[in-house]
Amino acid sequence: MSELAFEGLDQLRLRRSAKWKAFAPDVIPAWVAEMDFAMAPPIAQALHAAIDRSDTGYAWPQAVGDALAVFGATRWGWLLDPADVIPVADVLTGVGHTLIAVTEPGEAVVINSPVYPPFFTTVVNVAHRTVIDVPLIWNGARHGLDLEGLAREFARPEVTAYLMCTPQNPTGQVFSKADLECVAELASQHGVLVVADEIHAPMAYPGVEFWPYLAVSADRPAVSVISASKAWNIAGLKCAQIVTNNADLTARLRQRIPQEVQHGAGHLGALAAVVAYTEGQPWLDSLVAHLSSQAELLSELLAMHLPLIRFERPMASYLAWFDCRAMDLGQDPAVFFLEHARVALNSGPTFGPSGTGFVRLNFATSPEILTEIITRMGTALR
């Protein structure tokens, strides 16, 4: 495996990305989905080489589809057709324009809160469709899909699409193959098109089996929107992929999604995505092992410093969903921790009504910085 290169706070504060510019210098940012590691060497080399040859033109989309097909087959046994891959700038752009293309005005889209906040705004403000929320259910240990609730809402005539987040953000849960098969059956029965946001999929932990939704839905047409952006920390380079499992659906998307959107992926983003998918798996394996270790460390730190927080250990990615309601910190504990601990977290209420009293923490950092974050939070409560 390729080793991760950790960066300290002084070096990280030299970055000019959103994570490091949004707050005062004394705040440790643990909010937006950016990681604190040095870039994977093969990607850095490819980008440096592109700049050296002044290769900053338009993206060549075919290479991205070919690379994703290699990665899908190698990582998950997912056999996708590169011809069914449409590169776009980012996952939300892909989601929004897919929903516009496959639904009509007056129709509704099901989501599951707590969920990535832009799901709400993308459905309502970009696609101009109605949101119907079927909240995740809590079984005493982790969140999961409310399959009975999905069946009930899918039966409504205005519901024509289901926007699913898998692996789930903010809880980090990976849904079982059986649950995904049930979703596929319900969607087929009620004529609902599933659009799966799978941006965190490459970061499923060791021993956790992730199933791409299109591999499970088989001959039932569906859409996945995926990207190398989160797993390799290259979101700013702009390249995501809309993928289908049906040639007719691909043709419909190509016809209905504006050409400027289909050509919106950045050339450097496409180059980086190709390298990530074809040469970046050793680095990714090191990342996933580290994230799993960080989740374990996080459990230990919480038991020591913040025992009243209920922590749902994730199965993928680097997001921790903290239930802070036992500490009586109000509807949005992120406000308290920013003011008193100088730690920036994501506000739980932005993830939907069930996020009241919760915060989301990004632990894609070094053990030392994570320890400092949780220590600060615990000290603020004394």
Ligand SMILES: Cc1ncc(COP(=O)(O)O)c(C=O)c1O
Contents of the next structure:
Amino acid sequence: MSELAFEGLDQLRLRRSAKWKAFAPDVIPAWVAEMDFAMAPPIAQALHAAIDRSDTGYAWPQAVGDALAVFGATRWGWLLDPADVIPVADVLTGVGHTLIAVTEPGEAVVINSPVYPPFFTTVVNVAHRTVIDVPLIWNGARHGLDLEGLAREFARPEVTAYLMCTPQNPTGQVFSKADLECVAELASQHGVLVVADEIHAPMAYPGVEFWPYLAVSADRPAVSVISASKAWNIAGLKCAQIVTNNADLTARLRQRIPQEVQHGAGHLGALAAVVAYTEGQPWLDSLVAHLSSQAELLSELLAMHLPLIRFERPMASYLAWFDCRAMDLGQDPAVFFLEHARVALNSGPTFGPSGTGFVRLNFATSPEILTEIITRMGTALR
Ligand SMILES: Cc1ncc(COP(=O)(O)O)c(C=O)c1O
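Swap state to the form predicted in complex with the ligand from the form predicted on its own:
Now the full complex is given, and it begins with the chain already shown.
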């Protein structure tokens, strides 16, 4: 039986979060990565109980590492040491401060576009390092890693870190174990430290094999930054985790990351993360089954209403990367769809140069709302 409860547009419009406040009431928001489902009941109960006991002080985040270790082991067979878990407020804070701690001024960080836009700004404006882009390669059906490009750029002396998005945002791709092993080998050969943003990892679809990077790179020091925030829709509660597979690396991060950052996790976020990781798997299973069937529905709806959009079937999470170039809607088709369909999407060009002519759609909603979104977009083109 599905544990997932959909909310209708009237209910959703009562929310005060970014997704629902940024646009006029006649716009259906399908942009920022928030989901339209009712909160997982065990998390809602834990939060209500915390409020009832006025338990709103500072986080005591040790329990988060233990809970993540339980989740990592049961979900993926990933054996991590809770002593190597550093809770922080959110994934981007974790990524930015990890990069500052493990690289030096003048060094460069490799990323792969198209990618979550703050990857560029976090490297440049937060960590003050240079970005080197090794774009993903399109093989006719999917985007994948350019392993030759990575080998070439890793060989540059200034490259000391690789910020990898796994599963990938915006394409929804999950990298194979063989690809991750190859990355680990190249990183070790060239002395590059891999920082894997695994925020979308719990949402790999049924039948898709997801490998946590640290489980692949077991004997080579590396970092994962992960959170329950996307998969259980609790980003506003603020709790993410930096994880390493090496005590020396953990010690270095603990020493170099400012204390206020290491105490930045929210108490309600930490409570919610513990419940998500330890009691939230039945709800998560319902979620990923639904997301996978939404991806199926999306493909059918596109064939019917928007056949010129090239759609890459995601393997995880709820983001779809649409190539709109055959429709001649300019560099940023999100502008057209907002104006003429009253649907808010993310602008492709913000994901890097290869995003020109693309949009990103968030389909973490009900089949009815997804149908309305695609129908509106199709009608706008007639
Ligand atoms: C790949 C990726 N990393 C980080 C974030 C932001 O996470 P946080 O709010 O924990 O910083 C997102 C949000 O959608 C994301 O998709």
